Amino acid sequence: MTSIHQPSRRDFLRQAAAAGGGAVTVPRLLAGGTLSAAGLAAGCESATSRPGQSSSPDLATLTTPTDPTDDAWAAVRAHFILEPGTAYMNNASLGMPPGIVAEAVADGYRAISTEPLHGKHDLQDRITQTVMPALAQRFGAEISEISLTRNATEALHLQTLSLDLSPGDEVLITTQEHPAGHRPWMVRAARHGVTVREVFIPSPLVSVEDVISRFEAEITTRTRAIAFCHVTRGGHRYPVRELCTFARERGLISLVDGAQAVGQFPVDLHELGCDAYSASMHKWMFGPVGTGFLYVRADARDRFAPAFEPGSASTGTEYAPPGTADFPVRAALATSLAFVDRLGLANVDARCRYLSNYLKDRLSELDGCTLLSGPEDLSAPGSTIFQLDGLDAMASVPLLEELAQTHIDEHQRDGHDAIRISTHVYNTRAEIDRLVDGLEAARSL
């Protein structure tokens, strides 16, 4: 299989730069002299969550909202602390964490370094007391089956590489993998000679039969276990459920990269009937940054051997690399586990939905919009990807973030220049329309 570069907006950046001669800038007055990015920032203070404050509100004054309307999640947005003006549209990529999981993540620093040993045991008992029960209840899960990690990356490492596999042995994946899901295949296949072949999946998806059927048409007798995202990083919704019970019916260990999916809406894992699933708590679960976990099914254990020797599973370390962990960051994740549950991921589902919904219907006002996500069956709620006429991808993520104050990122891959949204739960319909006037403004330069 060949691996093909995509240029990474640094690499955007590094040459418009030199072709420039120095700083990327964009023109502020655009063509006939009407709309300025200052124009289209307009009212951007009065979308911000807490312009000028610094500290968040506390949990308890955090409700449930009752229907997906802004004005319902307003009270949401005020536990955010982003920069007052900005629009924060890429949560796909690294989620944002309200203000009350970044202090959590400093009180757990201010209190190991003010009395280390005592602090450090704090901490600990935290994690196996309050954050290991939550996780699993959360992720409908034993205790025992998870291990915490850095992130979904870490964690697809750790699985790969522990699968019992013998030179010879095939693993299908995808063709919409992440790096993260394909690179430690290349390793198993270098080192340990697996077969590993890709399942070409089109984007968008065409249906849930389509996509069991291109699994099913690749199997061998030589085939041992599959592997696929949830979601893949275009926000197309797999059917994993469907996909775990084909793989269990034929013997077939199922690996599922959940970095996408956790957070945007309610995740079962028993329920899911996958061996092992791997997912970043720092993307839509308003974790802090560098959280994730593994989850090993019981009764698949005896086909993974842990890559290190192995931790105690009541402290979530069974499967992850050793040593002294960033036992701060992990406990701040009863914070973030905790803000969660009190706005319900069924209901986090249904605003990321309006939301996208919205942001659909408003691209489709723009002439030249070809949208790539697919139905809502087969679709994340939160992710929406797109192409655009007259408007490269790569270079709309400067243009956005400097004519609408917005972050948003790429999606040149799957064949697509796409752009890719991802809005969340403190994101607005003004955001929306902020954005896309500042599409048509892109496209004009």
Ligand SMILES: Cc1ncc(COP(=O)(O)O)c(C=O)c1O
Given for the second form:
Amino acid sequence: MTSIHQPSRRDFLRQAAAAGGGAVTVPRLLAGGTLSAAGLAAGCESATSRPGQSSSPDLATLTTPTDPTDDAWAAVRAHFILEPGTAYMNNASLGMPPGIVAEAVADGYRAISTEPLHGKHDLQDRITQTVMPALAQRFGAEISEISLTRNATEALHLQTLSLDLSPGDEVLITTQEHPAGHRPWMVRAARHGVTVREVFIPSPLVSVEDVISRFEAEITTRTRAIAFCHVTRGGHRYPVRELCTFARERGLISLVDGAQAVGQFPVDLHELGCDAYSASMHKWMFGPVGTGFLYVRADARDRFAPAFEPGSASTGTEYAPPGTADFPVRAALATSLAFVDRLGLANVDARCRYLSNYLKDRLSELDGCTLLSGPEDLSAPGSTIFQLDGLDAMASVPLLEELAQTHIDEHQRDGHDAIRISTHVYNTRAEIDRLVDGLEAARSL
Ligand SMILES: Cc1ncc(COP(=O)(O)O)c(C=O)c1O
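Based on the form predicted on its own presented above, generate the structure block for the form predicted together with this ligand.
The complete assembly is shown below, putting the previous chain first.
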């Protein structure tokens, strides 16, 4: 156990106010309670925040970090515009784009509002000539295999609802699907008589072989497809390549929910061998909110009938809902992709792992903490889940915001009352220290 200094309530407020520029709210939740928050303000100063600064550092100033330490990533952190004093650790829910991406969206809106005709055409050109090729290149696909969507949920609906299935056909999904992956299958079951069966997968995952054998045990002669997450919302990383090979060898279609995977580590869709893959760009890929894509492998296209009139999408996206789209937001993906390329996804992977390993080390010092994330080959680098005796996961979210100005999430599923911490490249060890002290303080209230 680390020894924890017990500051007075006044100490806490003074430290927090000093670090947060007075932005901290008086912790109502502490009224009448015993304060035990230690050094909660440590790390409150945000290298991401540059109040009053009107523009973010230029992409040209971004150098590729050579090692995963905070020092090496400090310059990257300066590209983000998170409010002063806040530590954001809920990237698995919604990520934070760098300032230049927010500016690219604003610039696009300005252009289209100043002169709509050329503004629109310019943005469409940017989407077709820059965003689509960059996406295809980044994810190892052909441009024609990618359709832009507003998020992973939309892509998951499109991939599930367009799959060619007959009444009585069977599909295997897992017990760990996100509602965005689960609900469209319920629609197929109710409307089209498809039998949807859930393969139980334990949390944490046991091994690659265990996941495969659980699918194997459920296959019947009526099974046509398997659908599963690349990374679950709890951060469990599935053996996608092995599952896709398993599916292909049995003549089954493989559909993957990649919402939590893209942006945390390199993803090559052709290499994975899946037939369909749905992604969010606004979680780990530094994309503006409202961006995602659907990938349908060229050879599998005859198994997926587009829900919309093919060719009616205005930016060359076969499966996407047609019509006028949020062009400024989509065009700004060019900036996100350039940012990611500059960092290198392998470096992002190493940085995220470095931070979550530090978090796991710190958590291991807490009495009554049960880590629920699997080993490195079965877990994503950025998301960590754990239970802490004496702290209700749901209650921990507002408590940590109040006590430590730290945004986290709960993970009350798969039989757990877990807390989820999802750290991205811009978080720091000092913020993790502050979080851990905040957890101790929260459970001692
Ligand atoms: C595994 C998984 N799939 C799908 C989604 C939905 O993603 P989006 O918000 O981009 O629609 C989420 C969101 O948290 C998720 O965790």
